[in-house]
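The chain below stands alone, shown as structure tokens; this is the form predicted on its own.
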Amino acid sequence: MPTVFITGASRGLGLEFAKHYAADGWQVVATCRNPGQASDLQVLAAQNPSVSVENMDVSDHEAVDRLAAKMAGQTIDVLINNAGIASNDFSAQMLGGFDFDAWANLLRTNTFGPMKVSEAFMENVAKSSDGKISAVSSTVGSLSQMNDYPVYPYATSKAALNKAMRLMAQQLRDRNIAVICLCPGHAKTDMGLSADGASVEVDDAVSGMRKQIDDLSMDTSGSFKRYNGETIAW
């Protein structure tokens, strides 16, 4: 039975992921700030035996750090960085009214989180015979495109995250890990970005950005996809 280990699964896209790889069997260690709080995943694992919750907050490095310890010498087959955080508050993201520190806290969940869980639970990935390391991110963070929100924090914390991203399957090609960059469309979740216009089920989110993980094989590490199978430009 394969194991897949899910950041930020409390509720949303995570939730989505654990509901759908438990359904088909899997292992699923499934993480988020606040288990207690976690009603609808907790519920998940009250019904799925193969399901774990597991308290860590990305941004908590000590917490990461005492999380693979516990898990040291298990298999990960499939790692999904989907912890993340947002704002509504376009004000306090745009030139003229930057609030740094809630810039800072963007980069330090969206960006450093996913690279310190990712370097954390390498050695368990590196275990499986066809590891794969994944991060959910989004168009907002491609240098190619022009977006109608200005939001420097969240765009520049996705633009970072993707580069490290790049650079990560780069290393790991000599351990057979293979690495991909995952955009979920503007899907219906609860995110803090405004959810107005969103168009896109979670359900069709998760299954299509599934399947760019089932897909992904060491030719194509280092990719940036669409939900939809859409490459994404830098």
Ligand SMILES: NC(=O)c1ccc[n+]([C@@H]2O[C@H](COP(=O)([O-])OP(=O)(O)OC[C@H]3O[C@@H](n4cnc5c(N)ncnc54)[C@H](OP(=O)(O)O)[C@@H]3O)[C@@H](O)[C@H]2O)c1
Second form
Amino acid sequence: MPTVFITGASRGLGLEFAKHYAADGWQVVATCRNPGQASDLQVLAAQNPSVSVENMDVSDHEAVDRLAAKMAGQTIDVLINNAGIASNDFSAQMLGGFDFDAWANLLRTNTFGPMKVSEAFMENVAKSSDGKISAVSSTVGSLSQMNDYPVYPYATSKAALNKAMRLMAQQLRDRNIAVICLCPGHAKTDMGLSADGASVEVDDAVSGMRKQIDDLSMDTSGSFKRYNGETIAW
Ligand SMILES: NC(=O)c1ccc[n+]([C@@H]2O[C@H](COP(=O)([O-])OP(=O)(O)OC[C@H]3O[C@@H](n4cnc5c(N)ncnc54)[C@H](OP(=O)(O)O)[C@@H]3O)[C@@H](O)[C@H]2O)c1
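Now that the form predicted on its own has been shown, please provide the structure of the form predicted together with the ligand.
The complete assembly is shown below, putting the previous chain first.
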């Protein structure tokens, strides 16, 4: 069976991705930064021998390299850069109140994290005949859309991620690796529910994003899609 590698699988969308792929019989490498506290993920792994739980904080580059060394030579068919953070402190994210340390932290996790993970596991994905790298981004990272709340740090962390993924799509074309940015909609996870208006069920967000990953080909590599298949303007 093919192998999916997921970051931030302890809860929310990452955990749901792990459940969906496991239910379809995939080998699931579910990574999270505190396996001992990821009780729902541990239950899933106990029920499914195809699910392995690995310790990896995406902002800890040594930890990423350690897991990459452990997995050297193993094929990854789908890599899902899902781990991410947001902040509820809106005033610290808006002009006049910027907290630049918090902003840097968002960039470290939401932008550098997926890039470090993609770089570290690129050779594993290249071993697949149909290798794909995806990132759970957000419509708020689109340069062409105005945001209801101008949360600069989170929005720029996703905008930078989008650009980096586009560049990676271009660079990995020769390696036959397809790349996609996804938006889950405003989904009812811990993160989504921390702001008003979460309306998308977690199951629907993940089913939809999985379909976009399934449908991804070298012809559509470098695209930015909402979970329901709509193309999002960069
Ligand atoms: N929910 C939405 O409406 C929405 C909308 C647009 C985009 N997104 C994006 O979707 C992705 C998943 O978010 P979610 O809604 O599922 O949020 P969530 O419920 O808050 O879950 C976030 C996940 O990321 C993990 N994580 C955070 N920092 C990490 C790090 N440094 N290393 C490894 N794992 C880390 C968390 O692990 P811990 O359990 O250890 O904290 C958790 O598993 C994020 O990239 C988010 O930006 C979400």
